[in-house]
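So this first bit is one chain, no partners, the form predicted alone, shown in structure tokens.
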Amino acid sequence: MNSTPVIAIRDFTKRYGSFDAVSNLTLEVEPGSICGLLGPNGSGKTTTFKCLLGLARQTAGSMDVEGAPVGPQTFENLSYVPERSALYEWLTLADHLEFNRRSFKNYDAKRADELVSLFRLERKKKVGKLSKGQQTAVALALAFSIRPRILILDEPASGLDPVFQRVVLDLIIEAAAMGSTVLFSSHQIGQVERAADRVAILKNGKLIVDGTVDSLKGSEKVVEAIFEQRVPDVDGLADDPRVRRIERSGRILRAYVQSDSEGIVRRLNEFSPKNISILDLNLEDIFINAVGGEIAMAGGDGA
């Protein structure tokens, strides 16, 4: 793989008077890879992908797209399918289509016949009659249309139901496959876990987790002890160098275990557990203990 990232992020800060949006974020998305982004509401994904696109302005730091900023010249070979709907409501897809025909040299006219027909399109219809998830799918199709080298994706599978979801998903990984750089956003962990090779979570505006997903998922253990009763109290494992923290919920106890897992589940089969058993860390495991519990993954971004 090219050593040189298609996106770098180097030291971006975007600043709203004196409340930092985004600060201090470094982020290399290299070719050819998913890139999932995660983080709860107002951690600052949306603004990270309007100020890479010059949408708006950073404060500090530098973005480049293709070892350059991005200019006009970007948008030939880079699709960009926002949170929120920027179709012309009172176009057609049809229009919508003949536009991207018309605008993009790469424009792949049997490319998008497939996918209208994959998401069940209606070409004559004004995309303002269209639900939140139609419009989603148009903008998909004309993102994938122009089989663009560079997609960068807010939020791509908002509104669909779980089939379209899947055809979203099938979609990234395949562009992927064929040597595109994809980077986006989802407040559905499981999309994430199954496209992203890449996971950077941002709590704050800060850049708090950033590694492939393998790594991260390969640094802990979760030790799951199931009690007849209540939890007992389990003297000073909190506190053991072994275990990064301890959860609580009902009769469940759950430990995440950074080495030796396996005496872990020996201490805690003193207090006669119903079932003990040695779980892999999961990406929901992953951003939970990163963002602190803060769980507000069903709305919209706000920054």
Second form
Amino acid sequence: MNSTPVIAIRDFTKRYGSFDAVSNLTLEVEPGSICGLLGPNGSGKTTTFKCLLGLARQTAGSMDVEGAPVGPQTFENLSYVPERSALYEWLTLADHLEFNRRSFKNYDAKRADELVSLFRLERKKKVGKLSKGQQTAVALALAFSIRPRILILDEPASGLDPVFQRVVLDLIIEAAAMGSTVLFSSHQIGQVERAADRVAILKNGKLIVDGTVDSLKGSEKVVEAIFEQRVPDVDGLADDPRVRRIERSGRILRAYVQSDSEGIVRRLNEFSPKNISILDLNLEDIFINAVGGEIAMAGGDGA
Amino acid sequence: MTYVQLLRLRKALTIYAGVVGAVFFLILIPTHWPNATVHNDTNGSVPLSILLLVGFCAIIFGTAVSTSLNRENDGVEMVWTKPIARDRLAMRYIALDLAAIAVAFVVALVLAVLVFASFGMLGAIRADEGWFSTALLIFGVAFMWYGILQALTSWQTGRGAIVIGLSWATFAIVLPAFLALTAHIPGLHEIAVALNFLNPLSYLSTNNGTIHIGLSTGGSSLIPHDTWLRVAITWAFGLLGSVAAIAGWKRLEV
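Now show the form predicted in complex with its partner chain, given that the preceding structure was the form predicted alone.
Below, the chain from earlier opens the complete complex, with every other chain and molecule after it.
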């Protein structure tokens, strides 16, 4: 990580009245990397994007893109896809492409044609008559048509079917492979896991997890034990320093273990589980652990 | 960068030309009906009558396009993430709007001249002494109104159409009525006079009765009699409103 970050957010705070939408966020995105920004609704992802792009003003901190605050010229090489459609509903896709052609020196008509075909879009149809997913596809076609060095995508697969979600993911990965830097948010954790080099998780406007996907996944193991009857009381397991958290759900006990998972297995084996295994964490586990089990474990007995 | 605004104005001008053309055509039907007669009782003020008529059309058009910055605000990410400074973009929008208002003026003028020509009164249209200053004043009134509406709406999302509607009610009915009703109430009348200084339509009222829109001023007025002074004030208001609108638009957060 010796290179200068393309996106550098330092001690960023955005306050609305007395409410801190985002507080003291520091985040850097390296050139050619993909950073996935995760968080529950209202966690501050969109606010961060808007302030980074100058669409809203930060209360404190600094936000730089390619070494300087965003200015008009930044957008010559930066594409943004907002969460909510900002397209002109009374215009057609052809009009939007013409708007892009006139606005950007880097506009690539051939690339635009490819993207229009890829998303199977109709050029002459008014955007207002398109479905939400198709509008997202139009926004993405516009964003990628200028072959930007930087992509900031707020829920870029929103409203798209699984086939096109995969297409979007491939576009993101391909762009990064060509040297573009991508910062994107998504509720599709599987997509983020597949595409992102690095993940940042926000909760209530605070950065609670930040790291490469591999390092985060390697930071813990899950010991999952399934019992014949209900989960027995395992005295002191929750207080074991090797265990960060345990979950009980029916006959299943999951222990999130930071070290010596074999030792935890030995300890649980004393209670004769029907089956016990050590699992790698996936990004969904990391997300749920970070934002709070109560969100995703509704109905379970989170401990 | 102004491609969308160009499309928007082209659409607005097309609708405008259609409506004004239809209105003028409707004027022609009864006047060209068999046995219908047309009397020329304009007393030589045909140019002024035409200018007022077409000016009023241009003012209507001007108010209709006067919330162009506000219209962008619902999806302002689209224009604010283009490689152009916001104030430059806003200035281009305003310049295009003013050009479109001028085109609207010319369209109505051509149509009006055609109406007069159909009566065989083309020869009666002569450029009188004050035609140029009157034309500038009428355009100034449109610009002033435009500037006020831009300044009132550029910094907020939505509500543009409501503000346009309210401005017509305020400038054409409420303020003139307030002025007339308070003519003999000291204190209130001064407030009414001051408020009327901000009313673009009040700059079309004259003391010689040639031009009169709205209710009587009912006494004192801050509006100067000199046409060139009125031109200067209306254009200054238009400019001031536009500058305020740009400042407000730049400060907007989404």
